[in-house]
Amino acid sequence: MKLKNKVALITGASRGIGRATALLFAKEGANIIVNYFKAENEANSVVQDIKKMGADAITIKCDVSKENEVKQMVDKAIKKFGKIDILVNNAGIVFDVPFKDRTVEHWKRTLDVNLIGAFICAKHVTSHMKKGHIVNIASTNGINACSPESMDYDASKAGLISLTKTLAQALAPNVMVNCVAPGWVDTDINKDLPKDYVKSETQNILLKRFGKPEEIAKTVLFLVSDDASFITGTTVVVAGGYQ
């Protein structure tokens, strides 16, 4: 087992992306704080299925944007377990909205979860951590695959692998941060586009599929585990080869 006895906070962790790295992050031992702001029978649901593998997990509710509720979680995670070996910041949102339609609300919610929650999550975490790692869950969008739709996902996306990069320099050597950049992933997140969208933009993935969220899990997975023990500051894209 990769992450025997080991202790990991991963958000947004109710669904897609989130409930993958989980599961597989249980299956290699580690014990799991599932935090969600919605699902909550998604969430427990997710652990009892942690709980089926022989590992420890629990829920907690948090609004990864609100300092207070970020501290009130990593403080109950730590009296629950002790410790918080790894932080995987996997919450985020997004609002497919023509630009004329785009507010400044749209854009402040958009960067208070995506961004600046990933960074209020490794500054309250890493108070904890004396030696781990914090993979950030960032998106080809942030890279080169923009869209006027979603401008300040795209933004967001871009700050956050930007803020890896500063982060793995803030917290080195003891602190290990990285990045993964998903292209097209079948998630809730992406459930509803138009057929005829989904359809073209599978033309420009090499692979000609989307992903799933069990491949994104496990690059997530290598990074945090010894197999990836000179790797800091980096972003991984996991895209099928998206042009």
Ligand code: NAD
Contents of the next structure:
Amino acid sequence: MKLKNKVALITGASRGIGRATALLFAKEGANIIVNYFKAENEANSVVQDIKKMGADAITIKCDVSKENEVKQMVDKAIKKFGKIDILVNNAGIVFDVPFKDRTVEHWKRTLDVNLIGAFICAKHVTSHMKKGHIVNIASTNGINACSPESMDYDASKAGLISLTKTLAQALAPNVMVNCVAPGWVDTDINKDLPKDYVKSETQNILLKRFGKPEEIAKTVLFLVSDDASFITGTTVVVAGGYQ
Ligand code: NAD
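If the one shown is the form predicted on its own, what is the structure of the form predicted in complex with nicotinamide-adenine-dinucleotide (NAD)?
What follows is the whole complex; the chain from before opens it.
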């Protein structure tokens, strides 16, 4: 087992990529803090699945953009497990809105959750982390897949890639900070995309399909394991060859 006796806090872990990462980490022996925003039942079901594997887990409700809530989440996690070895900043939102309808409120909420939320979690978790790993979940939208319909999301993910590098500097050598930039992945965040758009975007992927959450989770696991012992400040693209 690659993460035996490690404790991992995964934000937005009730579904999608966060859920898949929580289950894979638990399979590798980690105990998990399943952070969720609204979906209490789904978060509870992730905890049940983890416990069936023999690992321990708790749910903690928290909006990652609210510093007081993050501080309370970290305090609760430390009270329960005594430490946090791994933080996965996975929580994210997107508003698919044309430029003419996009508002400052869209921009602020997106940056608050996707970028500043990751900073807040990193700040409070690392105040308890002697040695460990942070993985930020960015997106190819922060690199080469940007679009006017998601301009604030794209900026937030480009910012997260930058934050990965600066956090890696700030926290070296004891905390290693890396980033995964997924391309299209089959999760709820994409459930309202028009079918024609999904079809045309699939043509831009060399492997001709969307990824599965589990395929992203495997890269996150690699980055927090001993297999990645000389990697920090890096972004790994997992996108099936998106062009
Ligand atoms: P998802 O919508 O299933 O997961 C996002 C999670 O974040 C949800 O559980 C949601 O409740 C949680 N969340 C939202 N706001 C929150 C807040 N304020 N506080 C705490 N949690 C909050 O979609 P997903 O695809 O699993 O997304 C996970 C991450 O992967 C996101 O950061 C997303 O931007 C990124 N990503 C997804 C894709 C894709 O195609 N699915 C591609 C690139 C990057």
